[in-house]
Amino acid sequence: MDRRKPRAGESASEGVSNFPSRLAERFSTSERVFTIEFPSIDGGHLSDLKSRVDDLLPWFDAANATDSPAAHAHASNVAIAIALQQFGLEPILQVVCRDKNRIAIQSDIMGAALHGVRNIELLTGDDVIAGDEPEARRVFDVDSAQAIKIAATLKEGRYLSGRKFSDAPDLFIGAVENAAAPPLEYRAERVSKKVSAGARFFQLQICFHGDRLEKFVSAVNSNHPTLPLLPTVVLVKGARALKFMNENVAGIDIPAEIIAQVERSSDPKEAAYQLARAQAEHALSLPGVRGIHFTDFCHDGSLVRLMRDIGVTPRSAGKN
């Protein structure tokens, strides 16, 4: 990763404010790319956040700065993205449509861009009923494809109103899609719509149906052979977490036999780990898949173990 030191008189964020996305540069090579969902932050100090960043830096090309995931309030997406940028781990700023109208979406993107944040990922967001404040009002002024178009418009140097500004940010725009949720035949078409709106990479939702992932990736790859796809692999501690996701997280369907296999195992934690490893290896074997996006609910060293098991070398040991 390029970690140019700021020139005399400029801050760390000013030193990178005009740099293009390093993530985009990684996708332009033949190297595999790995991203991580950065843990939600509810309090504490920047030093605590930096410690987490330091653990991730050897392994990951970028980290998602999430936007109130699962409809729970956390430290803001923009604040986390700026902190990640300052500590050397390239952020992917997620912006959801659930809580923000088009004005707020534009403000998020432009505010983060002032600090050098170039990777933007637009998504619908979980409904408020998934969170701990279900009485909150939904916004949904625009949908995810329209939000992608908003980012593309800002990249051209103008707001939706038509008002122009100088020094337009060189945004690298991403999106999310679910390979396993019905209607299955429509999912690849949705990708094409988002690509037309301006999306240039995709992180896929968690998928426990390998056959559906294969069909989806094949369909997308036939229409967009150079489009980077990053399936998500989640690390959990056992069957309980799988049951919770299956019953409570919209868009996730986990076959009963997978849950039962983990639950009946003599070591459910190890069985859950091997499930994640098999999913990662299967995804990486598919044409069009450029890497993996990880979500870690274990926080016990399993993530580093998995990275090593799928053949990733930490940057400190020579990976650039």
Given for the second form:
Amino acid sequence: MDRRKPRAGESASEGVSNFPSRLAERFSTSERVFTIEFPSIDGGHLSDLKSRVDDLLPWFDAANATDSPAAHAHASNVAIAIALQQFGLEPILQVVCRDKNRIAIQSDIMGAALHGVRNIELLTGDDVIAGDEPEARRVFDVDSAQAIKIAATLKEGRYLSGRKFSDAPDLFIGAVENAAAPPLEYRAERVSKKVSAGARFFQLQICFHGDRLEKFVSAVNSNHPTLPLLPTVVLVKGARALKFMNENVAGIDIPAEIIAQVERSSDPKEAAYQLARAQAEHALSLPGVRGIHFTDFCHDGSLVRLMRDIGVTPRSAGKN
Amino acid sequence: MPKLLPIVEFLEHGIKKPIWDCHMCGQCVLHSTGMTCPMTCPKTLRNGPCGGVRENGHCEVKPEMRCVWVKAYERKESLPLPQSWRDHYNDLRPPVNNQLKGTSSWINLITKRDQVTPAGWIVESPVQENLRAKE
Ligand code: SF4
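Take the protein just shown as the form predicted alone and give its structure as the form predicted together with the partner chain.
Next comes the full complex, and the chain you just saw is listed first.
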């Protein structure tokens, strides 16, 4: 397998294929960890991607290479993860169960691992009806917990079939959970199931119910005190985006008062920003929360403002 | 036995389809899911609800239907089931063996065919796994 020297974006190892994840190393420190949803790429050139990476590099520990989010086709998860890896931004390869059977899921993980990708996050995935090709066949050959277990199997040097291979990649396996979707009382237990399947960090779905997040995080934290949790905070431009999310994104419920508060403000854009800031600060105050995952729909500098406002200082270039 | 097979399959489907909307996956887990068939979930999830469950407990894919896993979670408590069945609710269920689709889960239970998992699927005892998870 891969015996080249690791690049700048990889861990300082001897160049063997089983060097560890830098994200895992970050979690093992006491510092906060910040990740970002890398924007979906519809077309264009690698160079466009590089300039986006350069903007994010000083601020983020890792970026999610998404897998056709909201059931829209984009440049593939694996291709984006490899590009991020090459440009020095630690990728989190997302793999969803909607479009690929167990064979393709394993191929995705092993293909990316060959290029040095170590963080693998397994999700169920939005249904095809969320996308612009609702007539597509849904696959769901395995579910997210099973996919996590399959990734853990690969980490041990064998495929699901039992076929063994050498130099198994030291994968850092992640999962997602929605703290605010019914059945609320079960969500923390589901985390435990995914942990026993092999998940070692969690990014949480966007959540506009602070009380639910609090309850969920405290239950998870008491079962798994060292498990890193990254709630997601979304940056939007105003009430319209909130309404859209509330109506169209499955599993995200936004209380009417929150939308009204932003809508009625004399400066809705600023109100939306302050909402995100308050959410980030609240999340960071909870035990077990190791950082924040951001989704940025503003693309206007709000993200950097938010990072500064919550006390993050940028890393100097080349020092990641 | 081989002659009996189609009869048993017919019987099982005849009984389980009207009651649980059985999809004849051939590896029945109804006892551990509050007698709610996970194969009726549009995403055929075997290990709990997706993140898309609506605020009213209905399904992301079929808004008119209650989420199968919300139902299962309630029914495992409300139905008079043995505690040992309830205790299995959060078990990690292995991937479906698609080769068993259409066969009788009753027979697969007797022959233990429904317990055969891919050779790479090695599940340690829950205790060991918990220990490892806490590392
Ligand atoms: S909402 Fe429930 S029934 Fe619908 S796809 Fe998700 S888990 Fe399945």
